[in-house]
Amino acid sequence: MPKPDADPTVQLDLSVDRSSPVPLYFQLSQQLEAAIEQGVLTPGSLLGNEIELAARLGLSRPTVRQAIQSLVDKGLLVRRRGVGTQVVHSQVKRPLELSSLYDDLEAAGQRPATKVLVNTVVPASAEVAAALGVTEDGDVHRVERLRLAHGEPMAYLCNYLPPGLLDLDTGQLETTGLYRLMRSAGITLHSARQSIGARAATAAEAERLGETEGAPLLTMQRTTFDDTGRAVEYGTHTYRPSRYSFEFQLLVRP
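Please render the chain's structure by itself; use the form predicted alone.
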């Protein structure tokens, strides 16, 4: 983690518009969030003292505290006793396209890491068999991974692949993304069918992702096809919404 600056907020061009109907705390929190997203405030940086920041902007201390707390609630800042308010990292915003989480984290400068929890062959359930077009109870490869960014859990990934598709070495799975391994094996990824949802975390999921039981989680199910139309991967993933979001681009139909 980068060495914290004593007061990196002096580098920021912060201002508030008192004539705007937008609450002052929200104006400030939006500017700080933008600085984090754009990398001006890097992970490990310390925010300046609340009193000094309030005096600089002509705001009350409760207003500044509310702005900072809103970013703490989003998981972008953390209050550390004896240290101060520190930038954790920006939220990863993943475009809805056929890409891997590993590649998206790398592109966002999030230093991805992977812990392989399971790498084995199991009988295909009815759900997995239907997704991959294989026989129910036939062999499929099951891989469970915990994806981390800056050392913090980001997502739990459970993937199923048809038998004999490629050699899934645990060491390689911990150093690169699954889609990279598939491409290296000569598999051309062409399209995917995907659904996104949300639900409360179970006790096991909460412990795995560093959340509390019942906390909201983003979910994703995806079946990926190669250029011949063959299903090559079925995944069920859960994400921490404080660290991760999906981005949509919507077009107006003429």
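Next, give the form predicted in complex with the DNA, keeping in mind that what was shown is the form predicted alone.
We keep it simple here and write out only the one chain, dropping partners and molecules.
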């Protein structure tokens, strides 16, 4: 009985457009990622050696390697010296990005709505001043929002921003997420420090979220930095655990 080939080397029709301004390695990595996404490249299948792949596409090996490496970094491929490069056995989706709750809900088809409760300038408390790196009692923007999904309150978001960074329009805040506003204002987000915990709801918190006093709440604090190292946002959020949990995938750094 002939044994079926378990991990065949897949032949794809790949091509690159040298007249395009898009980098060649990026064109290739996108095509490979699409092939994996659509199941053309099945989990476990080998990708064929780099040399031949480069020759087939008329590219150099470094370029092909750069394309493959970007997918390895995303967790979609695994390289094994002496063996080859193969597609990871699925399960991998998104390796945890610095995403906004708004975008997450929208992607999940939850039709998020936002109610801006407060949008003003206040003197910075000691906590906020320390997080944002501004002087205490200096001006900071304060935004309080209630995030709803299907008309039900899901989270209470309280955010602080350093002054002069961004015009915070209440109308815009109700139709999109804070991160998207910041990015479109030319701020390049770089990293964030997060802390996720839980605690019992105070009376005021319970009131806001439609829970009862003492009910468990999921809490998140976050400070976000841009690529110059400035803190550009500090926020304390509380979530209804029956409506929301943090789901993410993370990769092991090799």
